[in-house]
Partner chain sequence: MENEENTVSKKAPAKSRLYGGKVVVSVAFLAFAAAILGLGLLTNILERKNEAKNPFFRVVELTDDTTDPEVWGKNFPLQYDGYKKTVDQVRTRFGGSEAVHKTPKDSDPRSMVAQSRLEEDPRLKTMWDGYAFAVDFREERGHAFMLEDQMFTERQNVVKQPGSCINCHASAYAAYKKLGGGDIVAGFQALNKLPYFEAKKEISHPVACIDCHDSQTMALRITRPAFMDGIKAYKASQGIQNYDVNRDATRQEMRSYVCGQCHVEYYFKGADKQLTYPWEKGLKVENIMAYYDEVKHKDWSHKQTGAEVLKAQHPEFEMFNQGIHSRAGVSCADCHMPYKREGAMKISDHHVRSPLLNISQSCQTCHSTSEAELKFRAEAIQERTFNMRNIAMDALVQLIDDLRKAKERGATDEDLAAARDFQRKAQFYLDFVEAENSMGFHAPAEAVRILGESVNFTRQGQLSLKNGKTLLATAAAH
Amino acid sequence: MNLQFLKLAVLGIAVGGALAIGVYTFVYAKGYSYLSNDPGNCANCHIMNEQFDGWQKGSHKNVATCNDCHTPHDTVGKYMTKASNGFWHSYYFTTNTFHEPIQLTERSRQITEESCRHCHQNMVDAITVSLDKKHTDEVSCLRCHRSVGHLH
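Taking the form predicted on its own, give the structure of this chain alone.
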């Protein structure tokens, strides 16, 4: 077996494996459903059931979906975040290394905080105590209103 054949075989196995994982993810695991805004699709994974049930009981059910609070409001940022979150959720779920209850990463916390401020901008502008970045970070929507989006 020559080196060129070995390189092609390794490349073929890698590409075939990536295609198989992609087909499995988008067809069997319903990966395509994550492209929509339907909150029910976030509950495809059982570890999200508690958050989905809490959202159905919460005050945001009629005005916001998961994407409104957990992805940036621009199209590119939204789908980049969905791709990243989807990959890591799949990875942790597949390897059975996820944390229960599921927790926000620091990046997700920042996105959610920005979403609160985006939708409630008039109210937030009226209560923000300082334009100093240090003090602005001390005022956190999530710190005081943690259960608003997911009433438990």
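By rigid core we mean the largest C-alpha set that fits within 1.5 Å across both forms. Positions refer to the first chain, counted from 1. Bear in mind the structure is a predicted one, so any value in this text is a computation, not a measurement. What changes on going to the form predicted together with its partner chain:
Relative to the superposed rigid core, the position of the CA of K7 differs between these two forms by 2 Å or more.
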The other form holds:
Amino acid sequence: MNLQFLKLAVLGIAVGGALAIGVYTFVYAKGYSYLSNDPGNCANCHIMNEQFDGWQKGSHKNVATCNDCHTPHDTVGKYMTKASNGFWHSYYFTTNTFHEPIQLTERSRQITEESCRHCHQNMVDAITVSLDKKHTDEVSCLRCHRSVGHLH
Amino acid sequence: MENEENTVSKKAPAKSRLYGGKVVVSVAFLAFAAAILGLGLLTNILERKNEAKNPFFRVVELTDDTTDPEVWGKNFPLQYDGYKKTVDQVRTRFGGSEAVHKTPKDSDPRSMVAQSRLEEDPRLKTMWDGYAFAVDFREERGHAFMLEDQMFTERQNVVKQPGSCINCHASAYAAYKKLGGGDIVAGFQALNKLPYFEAKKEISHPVACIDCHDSQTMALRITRPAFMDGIKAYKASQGIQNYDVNRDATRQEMRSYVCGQCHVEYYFKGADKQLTYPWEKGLKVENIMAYYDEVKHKDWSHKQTGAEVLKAQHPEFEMFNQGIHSRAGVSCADCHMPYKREGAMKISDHHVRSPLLNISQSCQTCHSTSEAELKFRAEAIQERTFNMRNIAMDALVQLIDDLRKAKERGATDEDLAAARDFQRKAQFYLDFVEAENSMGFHAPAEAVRILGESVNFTRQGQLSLKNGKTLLATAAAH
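One more: the block was the form predicted on its own; return the form predicted together with its partner chain.
Then the entire complex follows, led off by the chain already shown.
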């Protein structure tokens, strides 16, 4: 009986302690804020200060937040991407192993490209040469309009 | 059967208790590990948050008289660390400095210097024949060496250099203030007049913090009167009157102007050897040439041909102003002192050097392509310029040779006047690209254009000799 109680007590303390540290860290690091749309949160880790500053002075500030360009426009895709980006960003930031200046991954670049088209499709219909991905990539929006959202 | 059932029912609880114990232990262990990891992460986040809090700590009070960079470095250790790294000697394909061993002498205690450009390319000796640069001319080293390389160059043994040299080879701001009794313009004029080694006594550091920064606000400022006057004259040529650089320049412009205080074409005006930037008519090579022709300035008379020639210094600022990067609003500091991150701080890299040694920070901030591609592009531009420079230099050596032969054959000054003037032009144009530190990269099309013009001048010079000879021959026949 005593041994059983001891075991449960240790388990309880360990699980409870881990939970408590986990929850505290989550709250302290404003983990919940990453679920929102506020661009200020993307600069929480101060790697993206320049991008955030650039966006604040950019033409897109009035119409688009970070998520509008950097996550897909469907709910599932959006949160999947946020979860994946969130994990890898924290991983690289914590371990200090990222390229400087920070660079878009190929996947992020495609998402951003699709986001441009999401809002501007009517405008660019006429200049889209082909629906074949291979060809549309050649007239990438970002190639010429890279600094629209933020410089760098 | 009963027995068997009993043993099973007896054993089963024991097994599950044991099994349950293992689960408890492993879950507890995992929870324990998770808690440790969680604490580790928490500590990391704590540290990272602290990084972002204080951009700098004021540990010493700086004044307008604090000249020692080490003192500034106490408040700005990261910038100071970079500044100290300018001792590095690294070659790039077409520039940079390579550490070359040298036996120290009493007159020159340096045990390490940069490679000799004269040995690399003896045509330079022909081009500068009769001038101190034909005696000793080495690749420029980093800012840290500006003072000793100036003091111990063998040119010092050939000519008496004026105090004006100090303007760009040392931290001169304090000396200006002292000599001018607080008035830096008066101090500047006084320093120029002194003989070099007299002026040298007034200074103690190579270029330092105070030469570019205001001690109270850290804002960039211009401390060199020669640049203030030069840029004022240049702005006037553009229709902007009374330009005061410290009042009117934008922050981004200052990130080029502070470099332009020294990395320019210049000459020493009059008997007082006043350091002057020849920008009254503009910054392009023909504007500067026209200015020199108007004030009838010559640096020396060429030993072989007697032409009154000019040595272009290092017109990086002028050349950069003709290039696409300048046009796009990029400053010198953007590429040579790119922003870098230290913890949460964004600082300018004070390890001033070739962007080719730091492509990711210097180029990739704006150009989203691979480092290999960017290096290839830069070197392709440099190689083109280098090939064109060689053509222009071969041509110039031929003109000098033709002129020398014509002189030996007894041609008069009048016969040679046109050819000598073409030599003056051809050499200054070629030198403008040759002496400029980027092998054409600062303004690729402009560099090649200037070299093309240079070749044209040499060929016209050779033609004028040929025509003159024909005329002389015809006159004799009559």
